[in-house]
Amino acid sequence: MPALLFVPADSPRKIAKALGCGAATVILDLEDSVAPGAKERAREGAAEALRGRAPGGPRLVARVNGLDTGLIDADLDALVALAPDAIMLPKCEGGDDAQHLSVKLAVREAQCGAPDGAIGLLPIVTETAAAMFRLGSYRGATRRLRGLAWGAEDLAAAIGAQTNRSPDGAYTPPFALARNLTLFAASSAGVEAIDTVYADFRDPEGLRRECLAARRDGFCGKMAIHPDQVAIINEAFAPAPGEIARAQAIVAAFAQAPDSGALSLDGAMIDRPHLLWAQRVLARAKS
């Protein structure tokens, strides 16, 4: 999932012009970019676009309201039914906060006659302090979980920083901890790591900097704030025809002596973590 776009629900033109800019998931944002007097309205916006959605369009992912704020509910009965891909939570403490939204969705799916574990999962994991301990819970905490991404904005707010980037642009290192953390939990709960949005979208040098780097790192995809920024997050993590032919030709002779542990090719030797390495290139390519 290479470029996640965020999109007010209560706006239809947003939503409109989203759909069509080519990322590969939409968010349904009825959160941070709603006004609170706008929620019913984010949530009708949210549930149009589900319903209209085209065969062949992008996944469309509900990012609800917090578990604490008492309107998580009413976001889930007004979207369940309409089964979107996968619902975003927000300020996500941890598996059990996971495991909590979860039944929420399993009650719903079974109102509504919908098969049990259809709607994913994909939580924000850094965005409060006691999220940064718990997370090494995801791994096996639901089956719907599909990826973790992390979050920096809500996050300098709970512990109070002035700001979460050096004046060379680097994560200072209490954020880079949340990104690491991150990518080492997606991993160990065997679902994708999202990279954290990159706030200024006049800026594509610095985006397209900063989405080589979590390619390079392991992250499987970057959330974005504006069209513009789709095209340049998708391109960057596109494997390269020579990663592609090279993760080919690891798979075919790993094919070839499906019995070995370890094989020379090139002049190199290879293990199973470059097999593991040639399938996720592959994977990534297909999708």
Ligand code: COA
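Numbering follows the first chain given and starts at 1. Bear in mind the structure is a predicted one, so any value in this text is a computation, not a measurement. What changes on going to the form predicted in complex with the ligand:
- Two rigid parts turn against each other between the two forms; the point where they join, the hinge, is 238 in the list 136, 265, 238, 206.
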Given for the second form:
Amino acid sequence: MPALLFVPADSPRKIAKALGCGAATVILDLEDSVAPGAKERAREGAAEALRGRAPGGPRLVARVNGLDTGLIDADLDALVALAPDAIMLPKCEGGDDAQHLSVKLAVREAQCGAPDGAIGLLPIVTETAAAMFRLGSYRGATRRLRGLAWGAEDLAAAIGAQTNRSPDGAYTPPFALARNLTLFAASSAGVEAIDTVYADFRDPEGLRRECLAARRDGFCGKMAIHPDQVAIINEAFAPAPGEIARAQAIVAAFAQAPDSGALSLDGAMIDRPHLLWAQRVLARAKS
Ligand code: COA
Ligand code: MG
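Since the structure above is the form predicted alone, I would like to see how the form predicted in complex with the ligand looks, so please show that one next.
Full complex below, order starting with the chain above.
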């Protein structure tokens, strides 16, 4: 699911646009892109989108308000019966918070007769200082977990950083740490790592560079804030033809020598990690 497009759920016009722009996943936002006075309108907008979903349309995720906002129960009451594919939990501070949300979902699933565990969970796991110390706690926390996403804007506000990027556009060390630990946290929990948004939606080259670096390092997708970003993300995360050919060659080499642990291919050594990489590339190309 390379591109996950955010859309403020209080804007029916933007929701209509988001559903038709090629994003495999649309995140209906009830949190930070919605003003405090518009939360009820956002619940209605998200509910409307879920009710009107067409077969073959994008997956619909709802980003609810955080656990300590006093808003999340009304958010879930408005949406769970309409079966969003997943709930995105902002400011998530560890596996305990993921479990807490999972229980809230289970109660509502039972109330509306939906199968237990049908709704997935996509937490944003680096938005507070405390969250940074709990990144190892997602493994085994809940079987609803579909992926881990990271965020840099709220974290900057939390620690009082003047900025999270240096003049050349690279993340400064505290934010690079959050990004990198998210990769390890997701891998250790056995779910996909999702890269954070690129806010400068008029800079396609900068976005493309950041996507390629994310894919290089193991992220499976990236969140978007503008429809123009979707095609760039989808293209950057698709395996390149050369990569697929190399993966096929590696799989073929091991298939021909099932008793060998290490082989030579094009003058270089390949062993089990290379085979795992190749299998992952081919699985991604197929999906
Ligand atoms: N989803 C769907 N449609 C969107 C969109 C989005 N995320 N962002 C912009 N559009 C639409 C606009 O409504 C506009 O459509 P229109 O011509 O029919 O009115 C068109 O795309 C072009 O938009 P543009 O003029 O380039 O941008 P803008 O100034 O209208 O909007 C933002 C800029 C940042 C406010 C807008 O992109 C946005 O709301 N992004 C999502 C914010 C969000 O959800 N943040 C939370 C996660 S960090
Ligand atoms: Mg935020």
